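A single chain comes next, written as structure tokens; it is the form predicted alone.
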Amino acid sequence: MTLPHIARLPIVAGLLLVQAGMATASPAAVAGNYILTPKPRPAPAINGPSVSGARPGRPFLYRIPSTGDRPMRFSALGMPESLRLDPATGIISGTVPMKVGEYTMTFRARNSRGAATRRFKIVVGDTLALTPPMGWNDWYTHYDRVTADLIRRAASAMVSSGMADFGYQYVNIDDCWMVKPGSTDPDLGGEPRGADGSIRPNRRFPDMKALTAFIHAQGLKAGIYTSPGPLTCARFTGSNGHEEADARKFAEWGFDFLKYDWCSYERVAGSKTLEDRKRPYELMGGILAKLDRDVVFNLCQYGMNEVWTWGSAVGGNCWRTTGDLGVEKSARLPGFYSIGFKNAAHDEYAGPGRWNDPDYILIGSVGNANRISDPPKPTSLTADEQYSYMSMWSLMAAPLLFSGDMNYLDEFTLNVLCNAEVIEVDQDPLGKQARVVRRTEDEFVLAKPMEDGSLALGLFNLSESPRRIAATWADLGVRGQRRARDLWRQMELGNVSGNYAADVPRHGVVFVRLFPR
């Protein structure tokens, strides 16, 4: 079925398409794109991560990601007494147990079509983000036009579109929520700080506590942004000299994630030594660790001084390894490939609580980072390039943070973002980033070991024509017969031994999981 108008349909119409129909392995054409991901079945399925890290005594919030017909009822066996579960929504809230250790429970989701169970573990200790963060960031859609209302609408869309049912949970505000010094715009100008030195949001964000409460009420988490410099990248108020006051204000408002962007800190840092580069992140990391709220710490300083070698030591949970993907120049290949290649080289430094971050997923309807006044428009990436993009990020155990327009989520975009088996590779609790098996002018091969002993394998065709690509068992370091499963089609492919080979379309991917027999 061809629907040439679907890319511009509002989310409600897209929802009808996403929720209709039974699972199928046959591709369907939408606006020239072909859909590989089967639709969720009507019986319950519990998705997303199987583990969460938390510090003792901090507030806890988790929405059990579940697909299937609604209404659905939820229960949890073995849940700590300090937590409570809303059986109608699947939202768990309360306080993290004070005792350090592992708390394993069993989630159950039931509807008129059946039931599903899944084990889930809370690890109470010092490490957050035991799997890569998943969610949305407003930057590549709204830029300096962002408002509290747009953030609320994005949070609602994360639930109504079904994204939250696959594990997306962070709704993150980027730059431009603060006062802009010297601005004559009445919405943006004014005093940047209160009499007590606390940072003030601009008039587009009249009540930060109410905004985070709205996000939390849906079982989602809220993220915020600042810079260690005196100004942010868009020249709004930064945190330099007010780091502790700002961090405490973010926690008071109820934020769960902080993006800390280098920006104007260059003029503060002085020289370019490693210590100069580390200093602001070490300072903020130490402050965040002492807050009475868990805040995931995202270091955004573009890979300077090999941040992947020290980001974890200063309290970071994820760190940008490259420049902005949105301004990466395309040559023979779209820009996400060159960003991905750079990020893939740092696999040895990734693990639970410490993730290499190659920037956001820019598909669907996206803005133009070189002309931020332009409205969002449909991506120019082909279907195969979008499958490659999501496959590469998942294999690299990258944060899955979408930055397209949440008001225009068409069926194809949701099919790329919301494949439970692809996301499972990204969220695997073993926390291994895929290693580069092979990279040539025409081929890129990634292999990611999984906790259950299987191996996730991505065969990427970088050439301009369809190509047969193979990986031998010697390449992959495995032995014996393996059961192969196509993750995009969610289809069994039979048993293989000695090697795995497939025909891969131009700029496309074959993404499989090889299970021991």
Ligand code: GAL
The other form holds:
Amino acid sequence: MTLPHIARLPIVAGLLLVQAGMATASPAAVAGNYILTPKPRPAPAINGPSVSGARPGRPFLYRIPSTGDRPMRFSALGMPESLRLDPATGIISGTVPMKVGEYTMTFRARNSRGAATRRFKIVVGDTLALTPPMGWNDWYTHYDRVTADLIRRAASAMVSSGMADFGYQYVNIDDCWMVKPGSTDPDLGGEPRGADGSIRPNRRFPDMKALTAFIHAQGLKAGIYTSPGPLTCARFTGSNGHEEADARKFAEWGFDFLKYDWCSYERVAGSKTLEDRKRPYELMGGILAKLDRDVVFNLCQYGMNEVWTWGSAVGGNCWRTTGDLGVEKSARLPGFYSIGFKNAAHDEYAGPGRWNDPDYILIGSVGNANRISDPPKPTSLTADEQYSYMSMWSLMAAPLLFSGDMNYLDEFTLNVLCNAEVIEVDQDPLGKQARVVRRTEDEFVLAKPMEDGSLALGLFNLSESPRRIAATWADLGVRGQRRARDLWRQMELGNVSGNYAADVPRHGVVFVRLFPR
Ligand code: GAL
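Got the form predicted alone; any chance of the form predicted together with beta-D-galactopyranose too?
Starting with the chain above, the whole complex follows.
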């Protein structure tokens, strides 16, 4: 079947500065970008995952992601008594029930235009990140320039841009928040640890508790970074020999997510054996599980020793499967493709609480990982490449962590990041990573089984010209008639049988969901 004709909406305003709800035009227009995601309706719609994992008795925080006109009133039927909901903001806070089990509730959002309900389940047990973490990480924008103030502004922009209404919730600090030993920069140098051995932030982070309190007040969560080696990758202070004290400090400060890098640990490890490579993650995973705070554990050791086969056993919730996307080189296609191809091969290891992590979403205005002193600038990826990127990450149930500049979110970038039906594929509670149906020089086809029995299908054109791509029912293991829905356009395509075929633009994607009839 062929796609009906779709109007392509050009972007005329160029970059928009989204900050504190204000949109200001900037001169850097992005030519050729076309918007597919329909604008959210004025009536309420509740987005984001339908399930959340938490450990008994730990602090709980969740902002019900919902689009629609404000003011909006929220309620939650059947919510455990240890939790409370702010009806004006939709922020749920309190303590996770002590009793292990499943707690199902119904969220309701109402405004002057209507109401929406949605079932939500808190699974109290051992497993966090039952769906892939979503949020932002500062690395590819701020590098060694990161400050507490920039992190605060990013948190505010996550709400004012509307990203939080689609489920983005983690605001994660990467490297460079600690002291840099030997640095003559008065902001960065100094004593890395207090007299009692406790880790000290550098002067750009004067008050970590106040920073996480600011993030939490908006219903968002805070992430931090360290390395098991004596130094981080950017040669700031690492946690070697202080693992337990540092982890406790992160929890005391109020962090909810830890990215644990590798870098200078190579020297400590001694050998390249699995045992030596696993050790620091085993140690930190054990420490985090015993904290009085839920901290999602992100391993960042670039896929060494097939981390996907053991990352979950050491307590990891997600693990980078490759080197840094920002420096990935490839002959013809942009770097995210080769990272995606590598990550796609490990689908059998992903599941609720354990995700393959192909690194961040680098679109919008992003820094140059090869020359970190360069200021961020608009991505050189075409519109079709950006749709492919986001589709591939969603099909792979990858963590959706944007790492472009939160202060320069243009309308096109938000349309890529904030399509509720695309995100729903990523956040599906079944937690399956797409299977590679086909990979040739010109075509890449991914299929992801969804909890409701539907199948999300991505047809990616890797070639240099438009191309018709088909997946047969035999390829997909389905039978009979299916109802097809275009996820980017959020539009019904009618019934199909035998195969699904579409014309796909150069480096573009057609992303559909096939429902049983
Ligand atoms: C790399 C890591 C990046 C970033 C950087 C910080 O090892 O893969 O994501 O965290 O270190 O120095």
